[in-house]
Amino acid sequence: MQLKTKPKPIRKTLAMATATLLGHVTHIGTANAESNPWEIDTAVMSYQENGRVSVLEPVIRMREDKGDDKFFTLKLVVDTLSGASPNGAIPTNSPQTFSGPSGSSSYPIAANTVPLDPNFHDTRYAINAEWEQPAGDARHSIYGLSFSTETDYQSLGASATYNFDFNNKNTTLTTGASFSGDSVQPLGGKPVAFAVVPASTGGGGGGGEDEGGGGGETSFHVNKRVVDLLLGVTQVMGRKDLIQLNFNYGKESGYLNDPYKLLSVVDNTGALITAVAPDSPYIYEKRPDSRNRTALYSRWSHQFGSDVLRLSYRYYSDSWGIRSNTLDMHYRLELGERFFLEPHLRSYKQTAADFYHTSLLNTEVATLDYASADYRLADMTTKTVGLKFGWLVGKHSEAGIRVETITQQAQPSRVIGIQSQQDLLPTVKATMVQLNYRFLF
């Protein structure tokens, strides 16, 4: 399955924020070419939703100081996902039956239960390499390459970032760009958008070829392209304050559908219909083949003695109609020379995509250009509360454990007739635990 179903994502984002001491306080300092040229960061993250997807993600990041302000960084990530994932259909007062993406196995859904595909499983391997070097007296450049692969998705990307210092190095201007080319190979073939899900499979992949064609191929290769541009400025406001502003523009184009999501078709009472096709009240989703994204990010870091407060705000909008606001707060509280606590609070709220529909009336199917019942495109609010505890293990090593709870509430686009008897989009609760260990050698 595509890792796009994961909550956030981890996939190729522009990591171009200017590094600062205020943004990365540590007991053990940083690597240097003379004594400890290697800085190693390791982490294992476990993410578990209530009755849904679970994620296990080990990460290792290795950074070598080559001297003369030159650095080589290598990051390796493995994501293992399993559990149950919503297929897009609505719960009803009678049982439903669906099949997996390849149509080889079916799974029953009890009445009054949100349809979840229990066969969700995939492993993703990713590698990212970066080279940093001076580009003049007041300039610094970073070049990166990335590659990731999973069962039905591969991605290859490149990025470049340039930092320009001026105003006695109190101001840094950052510009950057990244590009990735992705290859999508849906299991069972690419579904025909808005086509009726065959009654023999009742949901899941297969059954497609070209837009508007019948039949299907056992493997169908489609492409996706992603471009991101960044312009940012970081300003030292004094001995204890730092302000950062970033503007990001991105464009995605190509195959942007989720081939494993479908929509329920209902009548004006809100009940599933069979008039679309015999015993099949489901159709495949269809999204636009392009998406423009803009984001404005700001962060203020302030040092209280040895403690550090980091506050950030991000506004996001895209051509699909989604608007979001994110507030994030970290406070690092030093407990002597060996220990620290770091509370974390995050609030996220987004509006629904223009084409989000929890279900479709049978009279609407022929009138819509796009439609998706993917709850991640719904009007949504997410709250995160977390705490990290860290300690100095030795002179050149530091460890930590972070525990967070995440609560996500999405709203249906509308409730039709008897759908009021159902919890169409139940609250999703998740727990995240992360262990990390950092050392120099």
Partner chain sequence: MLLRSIYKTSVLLALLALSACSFQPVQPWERDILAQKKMQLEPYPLDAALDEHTYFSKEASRGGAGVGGGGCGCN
The other form holds:
Amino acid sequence: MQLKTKPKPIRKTLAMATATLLGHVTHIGTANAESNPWEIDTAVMSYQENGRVSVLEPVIRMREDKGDDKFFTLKLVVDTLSGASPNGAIPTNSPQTFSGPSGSSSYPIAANTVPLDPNFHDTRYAINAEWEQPAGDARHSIYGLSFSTETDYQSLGASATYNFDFNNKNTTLTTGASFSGDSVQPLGGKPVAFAVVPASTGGGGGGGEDEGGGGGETSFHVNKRVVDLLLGVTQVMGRKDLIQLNFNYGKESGYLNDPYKLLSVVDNTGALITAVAPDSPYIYEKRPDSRNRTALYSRWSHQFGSDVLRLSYRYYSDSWGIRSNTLDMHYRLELGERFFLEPHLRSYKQTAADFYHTSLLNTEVATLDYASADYRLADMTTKTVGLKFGWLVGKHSEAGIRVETITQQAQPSRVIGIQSQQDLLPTVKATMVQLNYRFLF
Amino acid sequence: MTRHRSWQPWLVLFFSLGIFTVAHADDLPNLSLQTKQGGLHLNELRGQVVYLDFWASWCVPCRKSFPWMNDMHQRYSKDGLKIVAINLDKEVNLAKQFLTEYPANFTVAYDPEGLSAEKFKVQAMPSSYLIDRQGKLHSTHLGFKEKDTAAMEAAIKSLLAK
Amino acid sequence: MLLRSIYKTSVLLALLALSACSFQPVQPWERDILAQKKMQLEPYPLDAALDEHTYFSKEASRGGAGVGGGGCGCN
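Here we have the form predicted on its own; I need the corresponding form predicted in complex with its partner chain.
After this comes the whole thing, all chains and molecules, with the earlier chain placed first.
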């Protein structure tokens, strides 16, 4: 009893015609049939800061549908960074000279210029594997392993996530935990916190260790541990609404300093001051060796007609005194059946860490427990404006290009005397361009 | 099981009395469905083993179930297996588009309102209900997994043999 | 001003979350729209991962969206 079917070409034409009439029928998202078990997602991102670092980052993510709701995902990332990064010292009205992190080279900084260490060249390789499987009725688990390596940093991590569905899958409870053990090998040894940075000898100076005058911490290998716990609820709010609320607690411990960041020591006129004649007016930073952080995160996806709005908000707070608010918005505007435009806006604002000091008074050095001049720990805002153009190339492939500008503005914790003549923390502008291509086979 | 052998007069009697209809019919609601061939009433299929499937074009495992259902249809329809796959797409055109890619040799019915799914309290997509020759529900199945197909086929065979 | 808009949004999201108690449950066969890729919370995981990596390197906050991933000594 075969069903009577019209000749195929006509049926196909009709189907295509009706699909066109309906519009916006995107199949790629769900078209992972047994004939196409692999989903390959590739991207290359270029990130360029004005006069500072640039990053080129290709990524490939391969996801295999193993059948029966089991999935294997492998992600490979290469992250090539080069350029100049602020070393933490303040700009002054006279030229400055710094020894490089490895002690092998020194670099001069012109007067009235933010000191940037030009020696940042590193390539990071990261691999991430995930296994997802059902864990009984209405629940599934995801296990992940990650490893990354760069010249002075290795990270090995594991994670597990369990999802429980309730209420006809209208509610999902998520619990997750991750651990990572990181190893840091600062170039030139681990600098002694608060030790005076050796004066630059024009190219031959030693590294931070030993000569720092502190306790002779010559270890070339220090550790950092990161634990994260997550509890979340995802709720279907209607046919066109999905909302998620997550609570995330994290604890970092071990070596949390940035070994390449300095602090400028100044007198009460704001000018650099050297304690002992041959030494430099710069000291190494020191951060607490633990950090507890909590984040409350919520996101919402809503469909308007065929367009989709995605909104997320995060409140973050940690034991270093940093509080931040992040608001993120994507609006996917469908342009016919095959194209879309997606504007992206992101607004971020953080308060400074308790121990953030743009510069230190020489009288403070002995009294403070911790200090860092890393602008990323300052009062800061980040604004992102971006646009993505997406193209559904075929039934099983999709391409995209994304361009974003990122503007960061940090505020000095204090401006002492003549420092008011300087732009201590100039605006950082960056441009990001990303190409995407995704296909099934 | 004489009760079942003569189910039609009994049903007529229950209907005419206006009582017991809910209590009878072995808890399975009757369905009046629209197919390409016209109306189809579930209770008219008594005497056959019915594999009732609920599906939609956007449902990923549904794609995998179609070749299997074609296979079952081809092998067992002559023995009295009737596969009825009820599509629950709100837009029937999406179902038809799906069927051009995953053709069905078995009976496809359309229920854009989802009334049949509501009556059967469908819990997942796809869901299937295996009904014996007496119109009694044998088993329900949530989702479609390759590893379950052998057991499902065995159940079909055992009901056909009764 | 930024803070005000942020608070407004958080209040909105909180209200949405609360109204979850009174929402119309979506039946399994009514998930056509929710099944679309673009309606997923993270429709483009690579975009999200790259963004996360960038902001992790440039800001002091992290976490919230999920667990996993890896560390880096980012500058």
